[in-house]
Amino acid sequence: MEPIIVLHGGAGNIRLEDREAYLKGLIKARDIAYDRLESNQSAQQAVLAAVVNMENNKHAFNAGKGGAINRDGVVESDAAIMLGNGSCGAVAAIKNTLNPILIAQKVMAETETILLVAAGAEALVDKPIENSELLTPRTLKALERWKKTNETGSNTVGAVALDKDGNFAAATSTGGRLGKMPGRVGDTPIIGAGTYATTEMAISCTGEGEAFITAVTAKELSIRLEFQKPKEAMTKVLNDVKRFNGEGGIICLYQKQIIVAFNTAQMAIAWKKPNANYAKVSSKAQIMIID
């Protein structure tokens, strides 16, 4: 099986001065993840590598260090991972780790539950950090801008992968909505809303979480791909998100097909497969289908 990795660095308003950092970050995370696949590592290892790298990137993205700040000046992160065999784990409102995706993976691997929040999730962190370590000049400036103009940013990072053994995995991580209410949780850690995988596909979403939760977007897309063409399925699920007063983007690997769609101002997208690759912070809402 030919390996494939697809990443997103968020859909929404990606400021012009941030786009170069987003593009560089996407390419670095994509290539690290693809190297994992090329060396016969699993789809799970690839998506974890990609998302961890984006969480660690203080210059771009809304996850880990540099994750969006709530209105009290605190970074509360959400993350989820799901494998094609149905295994999954998620965390929400976690404040003491640079890499919430690794704690989501720990929930999946070491507990009998699927979703842990706040103190329950934080108890799984081996080396807790102060929340202030997640703040950056970029995000502090963004919070001040939000207080004056209510301007939001891009939401969420994610990765989906297909490995050489034909296994799928999806991983998503976010600081959530800039200026959110403390304790607010979006779609990222909700299996079937923002993150989903089966034996045929893997999906990661980004955008206004409340709308994605209401539309149960990732699960809905997985069902529709079984009987609709990809463009029709993507159009329908993003229209549903819009119907619930939201917008955003989706990356999906369906069998060997790359499907990407968004209806926001921008979306940061990258993918790589044998003899082909792509990376762009795109400002043209579209549906991309790559065979």
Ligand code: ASP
Contents of the next structure:
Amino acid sequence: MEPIIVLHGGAGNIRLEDREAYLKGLIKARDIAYDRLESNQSAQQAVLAAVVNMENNKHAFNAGKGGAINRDGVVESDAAIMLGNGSCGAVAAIKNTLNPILIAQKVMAETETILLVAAGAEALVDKPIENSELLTPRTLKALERWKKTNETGSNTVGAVALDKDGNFAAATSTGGRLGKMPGRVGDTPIIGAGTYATTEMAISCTGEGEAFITAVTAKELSIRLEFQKPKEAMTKVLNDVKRFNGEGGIICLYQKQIIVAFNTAQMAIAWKKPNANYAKVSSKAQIMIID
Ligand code: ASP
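Return the form predicted together with this ligand of this protein as a structure block, the form predicted on its own having already been given.
Once more the chain from above appears, this time first in line as the rest of the complex follows.
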């Protein structure tokens, strides 16, 4: 089977001065993940490699180092991973790691539970770090802007992959909404809302988490794809998000089809498959379907 990787670096307002760093970061993470798939590694390994790379990137994205800061000046991260066979793991409001997605993976692989929050999740981190290590000049500036103007923002990262054996995986990681209440959890770690996978598809969402949770977006899309055309299904689920006062973007691999849509000002998108690739911080709200 031909492998495919699709990534997002968030949907929302991506500031002009940040776009080059986003694009570079997307391409780097995409190529690292695609190499994994080409060398026969699993969809799970590919999405983890992509998300870890974006979490480590301090110049762009809202995840890991450079994750959005809450109103108390703390980075509280959420992350989830799900495989097509139904295995999944997630963490929320975790403060002591650069790579929340690896702790979500640990929850999936090593515990009997699915979602661990705060201290429970933090106990799984082998080498805890100080939360201040996650702060960057870019995100500190953003918090100052938020305090003055309430201009919020996000730009979560996510990846979905199909490997040569036909397995799907989805992973999403975020610092959540800029200026959020301490303890607030978004859609990212909620299986079926921000992250979802089945034997036929993998989905990762980004945007206003409260609306995505209310619309149960990822699961709703997976059901609709079984009986609707991708364009109709995407339009419906993004309209639902809008109905609950939210905007955002979704990446989806459905069988061999790449489906991407957003209704925000920008979305950072990249994908790669044999003989074709794409990467862009797009400013044109759209639905993209690639067969
Ligand atoms: N969905 C994330 C959240 O609400 C934020 C984002 O995707 O930008 O926490």
